[in-house]
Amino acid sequence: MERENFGSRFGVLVAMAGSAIGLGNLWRFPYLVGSYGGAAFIFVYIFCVFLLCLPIFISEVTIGRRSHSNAFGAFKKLAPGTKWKWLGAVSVVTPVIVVSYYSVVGGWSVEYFLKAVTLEFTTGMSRSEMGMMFGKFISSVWSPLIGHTIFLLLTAFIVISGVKSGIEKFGKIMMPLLFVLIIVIAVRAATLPGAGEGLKYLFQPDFSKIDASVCAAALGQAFFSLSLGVGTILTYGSYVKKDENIIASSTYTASADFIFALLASCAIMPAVFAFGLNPQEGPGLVFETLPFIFSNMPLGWLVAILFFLALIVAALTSSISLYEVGVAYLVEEKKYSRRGASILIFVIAWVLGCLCSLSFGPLADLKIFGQTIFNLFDKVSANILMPVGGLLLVIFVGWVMKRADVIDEMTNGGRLKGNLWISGFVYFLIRYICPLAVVAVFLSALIF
């Protein structure tokens, strides 16, 4: 059976942008901006995205398109008879672990979208009552499990439909919708009395706030926001046609990821300042602080519906790419049908996700290495598997693959004349600078 590819350049862009744009942009990025000095953090983040993480992104696409294989098969094909196939194995296992707990948070988004639709955020509850509502919800048994199941089923349904008919088609519809939704919310937030202070916080940097912890947080967010080191970009890269300009596509993806993260901050921070709240709210910003703001905002019920719809879409575009890594492996290496592979990944992710969900309630006292199951999965994948995977990927491209083969992919066999000098610079970054950047991410997770 002929292997599927993305059908168009726009399809490549929306699929890869969808992989990068997710809860990390709409949930994690705004609270990091608030916690690490606003515009100063954004300034460092731009540097990290385009100078350090973009070359790593290009590395993954290069491996995928050069091999035209899944995350495991790519290393068997490009480095046959070596131990590098075990990096492929890690690249398959990691996204399955990630999607299992990611779908739990996706399920929270489903629940809060339903709360918005049923106008539960218009009751005038206090900020502390909103926090208690969230705590009561995630510590219960059935509601989070139902949300987790619904979210994972949506992901599986799209992946079963295939690369063109499922992943690409979903991205072409939902990515533009996602940008429209977040722009509408940002415009509404900017019209609130006092919103100007929030915009000033985002766009007027105080460079004295930049320190080692800000740099570490910005580099880590850039690394994880672009889905590096988990095999998703490698797998999507294997569906990219040989005539596609992978440097341009990767740059467009990184740009879209950054722009969306900035728009998300513009949708959230002006509202936070308008209501006199602390921008350093942390992870509870989306599920505790924002519902309080919506409940006190004119037309807040509509903004709440749009926001949590955007959160679901953003979460889905990333979960699809994580899910596809395991499916591609099972289809190509174990000869499963796409439906059979999708069902097996669903079962594994659903069981693991149930354990993660219950770790906020009945299994809260079950600790492994001092961590709940949810926190353990999050920390092991984000702090160990992703950075190590990213480091080995960039070492593979910079030191194992032939330089001529890497440049050949970046220039489409020399046909892209404009990429000839750019590819040399990118290769230098991949070979020497990016490995140090990934090590910095790894160490920052331990130090900060």
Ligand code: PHE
Given for the second form:
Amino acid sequence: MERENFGSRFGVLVAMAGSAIGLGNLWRFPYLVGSYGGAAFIFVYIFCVFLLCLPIFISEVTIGRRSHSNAFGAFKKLAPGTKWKWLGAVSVVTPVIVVSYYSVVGGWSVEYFLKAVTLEFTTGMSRSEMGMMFGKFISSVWSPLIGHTIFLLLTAFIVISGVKSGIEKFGKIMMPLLFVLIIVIAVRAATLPGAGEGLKYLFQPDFSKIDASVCAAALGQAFFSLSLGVGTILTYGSYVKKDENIIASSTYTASADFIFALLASCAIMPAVFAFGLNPQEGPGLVFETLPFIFSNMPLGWLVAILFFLALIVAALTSSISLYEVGVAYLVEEKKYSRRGASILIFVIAWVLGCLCSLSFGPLADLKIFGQTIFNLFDKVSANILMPVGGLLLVIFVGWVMKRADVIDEMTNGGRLKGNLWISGFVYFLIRYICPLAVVAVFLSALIF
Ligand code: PHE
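Could you give the coordinates for the form predicted together with the named molecule, as opposed to the form predicted on its own above?
Every chain and every other molecule in the complex is listed next, the one we just looked at coming first.
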């Protein structure tokens, strides 16, 4: 059977940006900015994204396009008979773990979107009542499970439709919509009386706040936000046609992801300051603080609907990229049909996701290594599997693949003349700087 490709340059871009832009931008980035000192965190984050993670992103696309295979098959093809196939195996398992807890939070977004549509946030509840409402919701049994199921079904449905007519088509419609939504919300937030303090917090860095923990958090977030180290960008890279410029597409994707994260912060922080609330709210920022703000601001009901719609769309385009990794593996290596593979991944991710969801309620006391199941999945994947996966991947491209092959892939066999010197520089970053810096940042976070 002919292997599918993304149909157009714009298609590649929206699919990759769709994977990168997700809950990481709307939910995780703003609360990390709040917890790690505002502009100083953003400053470090810029270095992490463009100097360290962008080369890793290009490495993943390079492996994918060179091998024209799924995450497992790629290493078998490029380094036959070696232990690298184990990296391929981990790259197939990790996204299934991530999609299972990701779709639980996706399910919360579905529930909060419905609450926004039915005008539940317009009653002028207090901040603590909002907190209680969220706590009661996630610790209950059925509502979050229903949300999780709906979200995962939507994901499966898009993936079953195929790479071009499912993933690419969905991205082409939804990604532009997403940018429009977030810009509208950011403009509304930035024009609230008292919003200036929030903008200052985002754009005036206090460099004394930078320490090892800020660097580690920024690098971890950059990995998460660019979808690195879990086989997704590799798999999408394998659908990129041979005449695409992979350095350019990767740079556009990283830039779009960064701009979106900034816009999301501009949509949230000014409002937090305008209402005199604490920016260091942590993970509850989006589901507790924001609904409180929405319920108290002019036109808040409409902003709430738009915001939670954006959250669902952003989360969906990311979860389909996670889902596709396992499907591509099952179809190509195990000869499943696309539908059969999607159903199998659905069942595994649904069961694991149910356990994650229940770990806020009935299974709250079940602790593994001192963590609830949800936290364990989140911590192990974001703090260990993704950075270690990304590190090994970049070592693979920098030290196992031949330099000539890597440069060949980045310059389309020398035809992209403009990429000739830049690919040498990117290769230098991939071979020396990225592995060293990633190890240094994580070791320093462990030691200090
Ligand atoms: N990048 C996505 C986000 O920011 C999350 C993700 C991680 C998606 C890993 C795919 C792979 O929400």
